[in-house]
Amino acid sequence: MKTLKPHRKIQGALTLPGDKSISHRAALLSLLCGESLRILNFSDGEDCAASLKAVQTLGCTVESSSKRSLTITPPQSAPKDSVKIDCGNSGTTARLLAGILSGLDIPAEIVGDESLSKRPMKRVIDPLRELGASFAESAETLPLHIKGGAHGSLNYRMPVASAQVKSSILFAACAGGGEVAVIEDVRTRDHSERLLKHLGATITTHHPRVELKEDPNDPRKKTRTVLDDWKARIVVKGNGKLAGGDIDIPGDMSTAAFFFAAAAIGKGEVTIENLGLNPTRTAFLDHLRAIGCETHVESRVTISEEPRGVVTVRGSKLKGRKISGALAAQLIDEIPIIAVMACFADGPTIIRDVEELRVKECDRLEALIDNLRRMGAKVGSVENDGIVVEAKGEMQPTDFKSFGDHRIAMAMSIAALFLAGESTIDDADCVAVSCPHFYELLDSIKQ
């Protein structure tokens, strides 16, 4: 049990580890390269060494060089009998190694702990099925028993937007050579591409057609038609090992959002360095400014295909906000803490289309009613997919829980620094699962 005190003057400067996608990603592709990756600003997160967990088990060898640098060297030959890779609590560790295993012919048992064990792999399963990858038994949820087999042809449009999903499928052509094409009609955040891109893989990014046309009525005018009706199709061809090189990683905005949040609750100052820029990653900045924020970027640098930059935001009145569709999609990660920040806006915010997270670590959307209900807010369940949020007079001090889930944790600690009063949380170190050091870089903003 963690105690929470308040304090409502938030101002600082941080610089995060690096982005817990790409770190995932970084590391799990070191068994497609034919050298050596070096990779600076590597997540410290729990989640995060899982994968590096998983790639020395099948054989690569990790050197730390300093303070979250590291070597991986993919091993020399694949392993000849069926590996067990334990994934812990990481999602992405599983999904994606999946299709890297199938492609690769990889004898091996995916299993995880008993969260993991209850979150849901069909959707990975399915194309990889279609991309011709065997499975040992029906399988809907860990542990996996696969054989390989994934060197087909897919053309694949996502029934659900999910970058895990969409990264599955894109390594397992590099690994088993076959050629795939994913389409999305939401965007997800698009790191996979962009290293595979880095490290030298054969992938082209097509965006819609437009077509434009004079207007029939004015000449001066032209009309705009979009012909495709998908966002996104991302067509990769496996030709052979990837290079390695360097990786250089930016500071992760999911992490980001909750020192961000307690400057806009509080009114304050807080500026990160070095920190990624994503376009598939920005819609919280954009948050911000849409319920009364302002936000500056300075520096801007693209290195190893991210961008990345020096990002300020000040705090000031909120305002409640709608949030649905694509949009909600591409804050999912951030919902937690919009909902917290939500407690202190002027009107409802409403939360539409987030039934993803009913299948993360924990339940979030009942968490977050569970816990935000506690420190008096006025929460409401919308259908099975959202939640309405409104403040209801000044927020009360409780008893938090994090139901194990380190976004929860992390939420409700920004929200206790604007109570009445000391707050508690249990199980607050499962914030190590993507920030050990969350509660440390908190502190060193309160002024």
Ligand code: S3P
The other form holds:
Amino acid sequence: MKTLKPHRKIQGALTLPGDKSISHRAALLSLLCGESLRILNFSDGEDCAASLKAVQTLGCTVESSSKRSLTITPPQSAPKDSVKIDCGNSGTTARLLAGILSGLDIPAEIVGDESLSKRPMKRVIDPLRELGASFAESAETLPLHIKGGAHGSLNYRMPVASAQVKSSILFAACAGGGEVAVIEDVRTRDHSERLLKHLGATITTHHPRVELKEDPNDPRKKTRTVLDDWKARIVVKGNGKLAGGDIDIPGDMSTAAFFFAAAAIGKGEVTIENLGLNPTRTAFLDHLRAIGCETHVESRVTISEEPRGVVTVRGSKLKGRKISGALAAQLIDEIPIIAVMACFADGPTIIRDVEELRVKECDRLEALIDNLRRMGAKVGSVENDGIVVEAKGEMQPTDFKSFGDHRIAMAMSIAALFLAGESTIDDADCVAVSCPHFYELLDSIKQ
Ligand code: S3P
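Could you present the same protein in the form predicted in complex with shikimate-3-phosphate (S3P), rather than the form predicted alone shown above?
In what comes next, the whole complex appears, and the chain from above leads the way.
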């Protein structure tokens, strides 16, 4: 049980460990590299450690030259006997690895902790089967018994907006020499596409075709028609090998969100250096502006295909906002902290189309409803896929419940800073899944 003391004055500068999504991809793709891969600013979270452990089990050697800098050397040959890989709490490890091992024909059993063992796996098994992979049973959850065989071709329209599913298919094609086109109706984070390009894969992202036609009544005007009904079509032709080299990982926007939210609620100011600014991950900065904060971005630079820069957020009086559709998908990891900010804003925040939150590390919709009500917020559920959150007077200190979920623990710990007395939270150590030094980092911006 951790005690959370109130502290309203938030100001300072931080540098964060590497982005979790990119770190997973870098570690796992080392299995396909023809030479060593040097990774700078690898995430220090337990989730990414699960990906590192997985590649070590599969024969990679991992050397760390300095803090958060790693060199992964792939094995000369793949293991012949079936290996058991424990992915812990990490859905990204399990799903992306399922793709790679299916393409590499490495027999394996993938297992995970209690939370991961409940999370849906059919969403990756179905397309991998279409690509030729076979699995020992028709499991919908872990354990997964992988046999290999993903060497075919596939044209796959994503039924669910999921970067993990997309990446699993793309990685399977790269590993197994297959040819795939993945069609997204809702754009999801594109770190896999960028990293595959960086490592020399044959990958192209097509955007919807646009036709511009002159207006017959006014030649100065043009009408714009989008000819395709999807948002992206990603085509990969695999050959089983990628180049090695260097990958420099920027700071994690989804972790930054918690510190920016503290500045937003406390009318403070937080600057984060070397922060990832991939456009598929910056919707949280747009959200901060939409609810009344000032944001400032400088020193933009792109390294290893990933843009980054120095970002400052200045808090102000906050207001509610409606989030739904594609925007909800882009903000999916930030919804817990957005819901917390809603408790300190004027007017309701309506969050729709986030049913996916029910199958994250915990049922995040239920966890939010429970915790926000504990501190006195007015929270209603909208059908089965959303919530409406509104402040009801002053929020009260309380005993928060983390549900063993890192993002719930961090979100409620930020809320506790702005309550009129001490709160507590159970199992606060679960923050280590993505940000082991969360409380130290937070202390460093308390003035
Ligand atoms: C992730 C994708 C998202 C996200 C998760 C990390 C990734 O999950 O919630 O934290 O690294 O690809 P889905 O792809 O399942 O939506």
